[in-house]
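The chain below stands alone, shown as C-alpha cells; this is the form predicted on its own.
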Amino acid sequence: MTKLENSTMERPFHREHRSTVGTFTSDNPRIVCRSVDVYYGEKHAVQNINIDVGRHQVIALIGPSGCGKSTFLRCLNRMNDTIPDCRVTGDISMDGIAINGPEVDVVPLRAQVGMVFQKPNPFPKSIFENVAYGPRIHGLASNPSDLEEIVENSLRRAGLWDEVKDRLPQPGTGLSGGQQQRLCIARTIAVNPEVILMDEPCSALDPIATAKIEQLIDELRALYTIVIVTHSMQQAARVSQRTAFFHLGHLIEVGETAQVFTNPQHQLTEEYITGRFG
C-alpha cells in the first residue's frame, strides 16, 4: 500500500460523507450564508451551503465542472434572479442585511457586489465610457471633472491607466484580452463596490495576462472582499487565503488555503487536488 493510499484511508471523512468539513465561519465576515439551496425547476443544484466570506479576503471556490461553484457565486448578487425557473432559498446577508428579501433593490445590490465574468465583456463604447457608465447612471459624479477623476482612479486601481491613458476615446473592444478583462475590473470598481465576484476571470487569458490579473487580485484585497471561482488549483493557491471545495452541489470542505491543499480533511478533497478526478 502506498503512502498516499494509506493517508487517504485514514481520512476522517470518506467520499460518501457530504456534510461540510473544516471551518466555514469567519471571525469578521462580510457575507454570511446559511442553509442556501438553489433549484433549477425540480433539479436541486446547490444543497445546504453554509459559509462566511471574510472582509478583505480572497476566497476561492474550486471543484469539477458542474459542481455548483458558479451557481452559488451568482447567489451573492442575485444574478440567479435572471434565470427562468431558478429558485434560491436560505439566508444570505451582507453586513447583517439580508439580500434575498423582495424589498431589496437588486440594482444597487449589484453595484455593491460587482461581478467580473469568464470572458471579458467590455461595452461597445470607448475605454473612458466603459468606466464612466456605472458612476454616471448611479449618480456618483456631480460634474465632468469628478467623473474624469473616478475613471482615472479606477483604471489606476485596475493597473491599466498607464497603458490606456492616451487611448481613452478609442473602443474598449480594441484592447487585448487581458487588457479588456482589466477594463472590466475597472468598470466594476468604478461604482464603489464592497465585494467583487470573479467567475473564472483568467480562463480565456494567456499566462502573462493571467499573472497580471492575479497580481491585481492580490492588490485589490486591501480594498475589497473577493470571491473567485477557478478551475486552476494553482491559481487558487496563489491568490486566495481561504478555499472552498464543491462537489455535486455540496460544499465538501472549506478552510485556510494552505491547509486545504496540504492537509485536506475530506477524502473527496484529497482525490480532487491530487488529480484522481475532475
Given for the second form:
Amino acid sequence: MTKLENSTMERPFHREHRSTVGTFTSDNPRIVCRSVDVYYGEKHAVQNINIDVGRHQVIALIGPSGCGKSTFLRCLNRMNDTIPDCRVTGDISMDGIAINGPEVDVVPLRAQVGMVFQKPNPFPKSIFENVAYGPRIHGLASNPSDLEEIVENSLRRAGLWDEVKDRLPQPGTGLSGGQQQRLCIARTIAVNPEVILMDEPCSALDPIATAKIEQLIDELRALYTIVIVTHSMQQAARVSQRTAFFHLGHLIEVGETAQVFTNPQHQLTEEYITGRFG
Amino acid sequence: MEKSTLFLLILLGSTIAYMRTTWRARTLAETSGRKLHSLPGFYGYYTALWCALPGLLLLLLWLLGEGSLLTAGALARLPESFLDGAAPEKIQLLVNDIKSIAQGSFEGQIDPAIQMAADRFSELTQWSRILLTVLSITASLSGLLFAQTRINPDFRARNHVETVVRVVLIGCALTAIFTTVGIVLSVLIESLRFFNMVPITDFLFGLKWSPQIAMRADQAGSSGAFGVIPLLLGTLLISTVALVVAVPIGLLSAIYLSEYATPNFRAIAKPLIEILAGIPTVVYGFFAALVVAPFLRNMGAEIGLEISSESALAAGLVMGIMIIPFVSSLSDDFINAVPQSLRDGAYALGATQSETIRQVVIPAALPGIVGGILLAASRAIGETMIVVMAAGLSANLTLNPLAAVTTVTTQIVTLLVGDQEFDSPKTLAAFALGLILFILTLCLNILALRIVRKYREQYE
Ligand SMILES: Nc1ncnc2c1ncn2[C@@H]1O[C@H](COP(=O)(O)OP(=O)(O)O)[C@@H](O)[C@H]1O
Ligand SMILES: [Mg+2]
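Now that we've seen the form predicted on its own, could you pull up the form predicted in complex with the partner chain?
After this comes the whole thing, all chains and molecules, with the earlier chain placed first.
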C-alpha cells in the first residue's frame, strides 16, 4: 500500500469529476447497461450508469455504504419492482434482449438471473425443499428422481453436498451461517440461471465460511456470470476480474481489477481503496 | 375520621414529607458541603414511603378485619336464646337487622334485645374509628420520624427505595396470582363436593343431561342426569361452526391486508375489523336470535330443510363473525413478522406474489396462525351470551348443526339463575362444568401460547 500511495500523488481525475472513468465496455458482454437511473420516489439514488458485464466473469461492485451498489444490482433482476415507489429508467439488456421494459416477464428473467442476499435467507423448509423450490415452481423436473438429481447437482456445485447429504429432510434453518449461504447459492443454481447476483454474500459470515464461498465463486465463474457487491476490497481483489467503484450514486471508475487496485485513475477510487474513507 | 378521609390525609402527609425531605436533603448537601449518596429526590421518596406505608397497611388491616370483629362484639350482647341452634342464614339475617338499626334505616318493630345489640354495634363502631384514626396517624408519624432520623449524606436512600419498590411490585403480582389460585381452588373444592353426590364417571361419560329432575325433594343426586357429553358435543359443534366461518374469512382478510392492501386501506380496514371484537356479545346474541336464526329457518323452509328456530348453525355463524378479529389480527401480525428477506428470496427465484404467499409466507407464519386460531377457539368455547340467546337450552345429543343444542357455558347460566340452594347437586354441577370449561380453555391456551412462542423464537 505504501508503494501505491507514493506512486499516486497525482491522479488524472480529481474528486469533482463525476462521469465514469476506465473501460466500461466489455468484448463479450452478457449484460449491457446504458444510462441507467434509479429513483426512490423523489430521491435519485443511482445516476446515469453505463457498464457491461462480461460473460463468465466476476465483476465486483465496491464503494462506501449507501452509494447505490445494491440498488444497481437489483436492476439486473428487476427486484426493484418489489419496492413500491422505486423507478428504474434506461436500457438494460441481457444477451441483446431488453429486460427493463414494462412488457418484460420478470418470472423467467429472475430464473435466468439468480440472486444471493446479504443475510442467508433459507426458507423454513427442509434442506431438500429449499433447493427443490425453484425447480418446482418452474416445472424443471418431470419426475421425482429428476428433482432429486437437480437437488444433488446443485448442492454439489455449491460445495454443500457432502455436508448435508445425510440430513436433507432436516430444516435448512438449522445449518450454520456459512452452510445456509451455500444452501441459498444451491437454491439459486437449481433453477439453471445464467447470471448470479450476490449482494455482500459474506458480510454475515466468519472468515472460514467466507473463504469457502470465495473459492466457490471462483469455481462457479466457469458456468455463470457473476456480479458481486462487496464491502471488502480484499475480497474484490481475490474473486473478481473486473471492479466497478460507486460513489454517491455515480459509477466513478470501472476496469480490470488489477488495474483498479494498483493504478486507479480517479482520485476518489484511490482514496477509497487506500482506506482514506469508506 | 372516616377511612377515606384518613386515606387522603395519609397521602397528603406523605406528599408533604416527600417535598420537605427533598428540600432538607438538598440543604444538607449544600451546608455540609458533602456529596449525597443519592439524589435528593430519593430521600424524599424514602421518607414518603415510610410515612405512607404503615398507615395504609393499618387501614387495610382494618378494612379486612373490622367487620367480623364488630359483628362478633354485637352478637355477644344478644341473649343465648337468639343464637342457639340457629342456622347460619338466620344469623346472617340477624346481623343485617342489627346493622340497619345501627344506621337508623330499619323500619318496623324492633325487638329490645336486638336494639341493645345494635347500640353495642354503634358504640363499637365509634371506638373502632377513633382507634384506627389514632393508630394509623401514629404509625405514619413514627414512620416519618424514623425515616427522618436516617437522613444523612451517606444513607443509601436510592437503594432502599429500590427495595421498597420491588416489594410493592411483588405484592401486586402476588395479589393477581393468589386471586387466580383462589378462584381455581374454590371451583375445584365445590366440584369435589359435587362429585361426592354424583359419581365423576357419570358426569364425564353420561350421555344425558337433565339437572332439573334433581330439584325434586329427596331425590337429590339419585336420579338427576348429569352427563356432560351432550354439553361438550354442543360446545364442540357450535365452536366448529364458528371456526369454519372465522378461519377462512379471518385468514384471507389478513393475507389481503398484509400482502396486497395499500397502507392507507390497511390503516382504515384493520381497526374496522377489530371493532367486531368490541361489540358486546349480547348484541351479537340478539342479532343471532332475532335476525340470523329466523332467516336460516325461512331459508331452510324454502329448500325443504328442517331448521329449528334455535340452532347451532345460527349461534355458530354469529359467533364466527365475532371471532374473526382474533384470527385475522393475530394472523396479520404473524404474516407481517415473516422477514421480508424470505419474500425476496422467493421473488428472486421467479415466484409470483401468490406463490410466494402460499408457499413461503404462510408456511413460515403457520405456527403463529395456528396459535391465533386456537386462541379464537378457546374464546368460542367460553362464549355464553350468543349461545344462550340463539342456540337454545335443550341438551340434545346430536351433531346436526340444524338442531337446537346447548353448551357448557349456557348450562352454567341456567343452573345458577333464580333461587338456589347452595348445596344441591344442581348448583354444584355449575362448578363442575366451570372446572371442565376451565381445563378445556386452559389446555387450548397453553397449546396456543407454546406454538406462538416457539414461532417467535424462530424469527426474533
Ligand atoms: N427502499 C428504499 N427506499 C428509499 N431509499 C432507499 C431504499 N433503498 C435504498 N435507498 C437509498 O438509496 C441509496 C442507495 O442505497 P443502497 O443501494 O442500498 O446502497 P449500498 O448497497 O451501496 O449500501 C441510499 O441513499 C439509500 O438510502
Ligand atoms: Mg447494500
